[in-house]
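Read the single chain below, which is given as structure tokens and is the form predicted alone.
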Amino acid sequence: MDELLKILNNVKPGVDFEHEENIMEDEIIDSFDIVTLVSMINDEFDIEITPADLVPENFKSAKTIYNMIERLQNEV
């Protein structure tokens, strides 16, 4: 989770991520965050996010990015 903090205060430096609950609907990050971000959070944890799993459920907050985040690496 450090290291997804990480690349999220890279993306959006000033915001507590850890205590976010609706980071898209607060319109703290958009569209164009998403993309910086899945291409950052693929080459930091190894994973591909595909366009199914580009959906606001996963994008809500942290945790909800790092459940993704999980779930991917599992499938590998």
The other form holds:
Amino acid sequence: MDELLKILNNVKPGVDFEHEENIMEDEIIDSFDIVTLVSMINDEFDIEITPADLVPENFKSAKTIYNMIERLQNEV
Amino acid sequence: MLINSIQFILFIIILLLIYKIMPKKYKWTVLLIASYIFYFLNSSKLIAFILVSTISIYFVAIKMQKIDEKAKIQAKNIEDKEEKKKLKNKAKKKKKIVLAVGIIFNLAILVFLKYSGFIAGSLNTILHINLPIFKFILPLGISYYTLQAISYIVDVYRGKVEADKNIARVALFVAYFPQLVQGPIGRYDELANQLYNPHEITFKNLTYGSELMLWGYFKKMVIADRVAMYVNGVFADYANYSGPIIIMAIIGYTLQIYAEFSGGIDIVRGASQMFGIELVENFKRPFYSKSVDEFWRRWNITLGTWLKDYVFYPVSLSKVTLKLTNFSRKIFKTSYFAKIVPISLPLLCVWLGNGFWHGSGLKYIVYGLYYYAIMMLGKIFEPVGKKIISLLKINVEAWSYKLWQMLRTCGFVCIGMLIFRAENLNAAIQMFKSIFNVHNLERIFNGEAFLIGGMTIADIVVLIIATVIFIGISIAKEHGKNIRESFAKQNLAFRWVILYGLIFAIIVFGAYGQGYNPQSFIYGQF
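Show the form predicted in complex with its partner chain, please, the one above being the form predicted alone.
Entire complex below, previous chain first.
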């Protein structure tokens, strides 16, 4: 989780991501930031986020992003 | 059958009666048959194209689902994780090929019918060859239903929705008549169940739906068709006009297209609501936008979200863009540019797609690239803008600053509309130049400048009053007021006065074509 928070703060400094509950829908991270965010997450966690994963439900909070990462890591 | 014709209203009334008396089980088939009758009345033999598209996406979706199901059954018998992964990747590859065939097939029909003339013409000019140039009559709503068809198979590929086993249901999703004329572009997960579930015809839906339709007719016939007279007059003879007249024509066209497109959407959303089917909003007061980016999130919303979900994200997550992202992170480290460079490619695809979707011709490519340039420059200079704001201690929350942002956005949008409306790119450039070349100023003072294209003083008065009402309603909605709910709470006498007033305004003040023919829709030609 710490690595993810570090990435999020890198993409959008100055946001309290630990407590944000609507990151994508409130456009705290817009579609432009998503490209950088996904690339960094892919590299850090060795997963492949696809367009199907880019839905608001997965990007509500740091926790939901982390859940998505775990799901993709465990996916066979 | 135009949606602003008496025939369309009669069509809706008859359909409502049939839908009401039909047993629940068959209600959706009424909508399917009606949609195909509507299509045939508009495009006759060209109905074959929508049929072919429907059949193709039906089989593509079923095939992808079968690949998935087969892989799942096979995976059950495999213990090894790596083997399972291999199997999954193999199935994914197969699905990708099937999906690609589906997309290419549907796009090929659209490209052939809509762009082959432009492509052949361009090749003839560039390569000095002599390819034949065909000009086809476009099947109704091909640009809308093709995008909708593609979204369905992509959503099945992504596992967002399941492939529908009933081809008639897929046919209704693709051809549902209200959205064929000019959108909104629906999504299977939002629309399909609404279409297939039986709905009761309720008094509330009938009232709300017909009110929305009336409001749409008012915008289309009283505002858009009237201001169109002035706009057409200036654009047809632009060489004779300059300065304020050109500016008025550009603003007039912006008003025309907004009133017409949003009015048309209100008509079809209202018609659909009467059957209990809610179509998504396509406009959210776009002229309140404080940036061009925001404008496109409020204007033709369903096209924007379609391009985001099916062009921007796939291109953003493509290997090429991810490589570009890594490269730019290495070069620019954590600087702002590390974020800007990677989005340049997906954004270019989105805006080229937007331009092409609007039409075939150089001006549409320029139209798309114009917005691409604004978006990219806006992003590149964002830090500079923030620094200037902080240096000059500008209060960004002040209403005057927000007003400036809105006016600036309007200015950019109006220039875009000029490119879109002008006969060709050269005419757009000439018109833009002539804004700054003011002559014949006396036309303004003697009133001649306002009476172009057959406009009379009465037309101008009606247009101003109608536009003020339009803006007033928009302001109320922007401030969170639900107009129809608030209207429903008013006394019966007041409601009838307003409704009769609206009907009266449409009949008396609606601008009609020759012989009181209804005028077609700009966005209905796509």
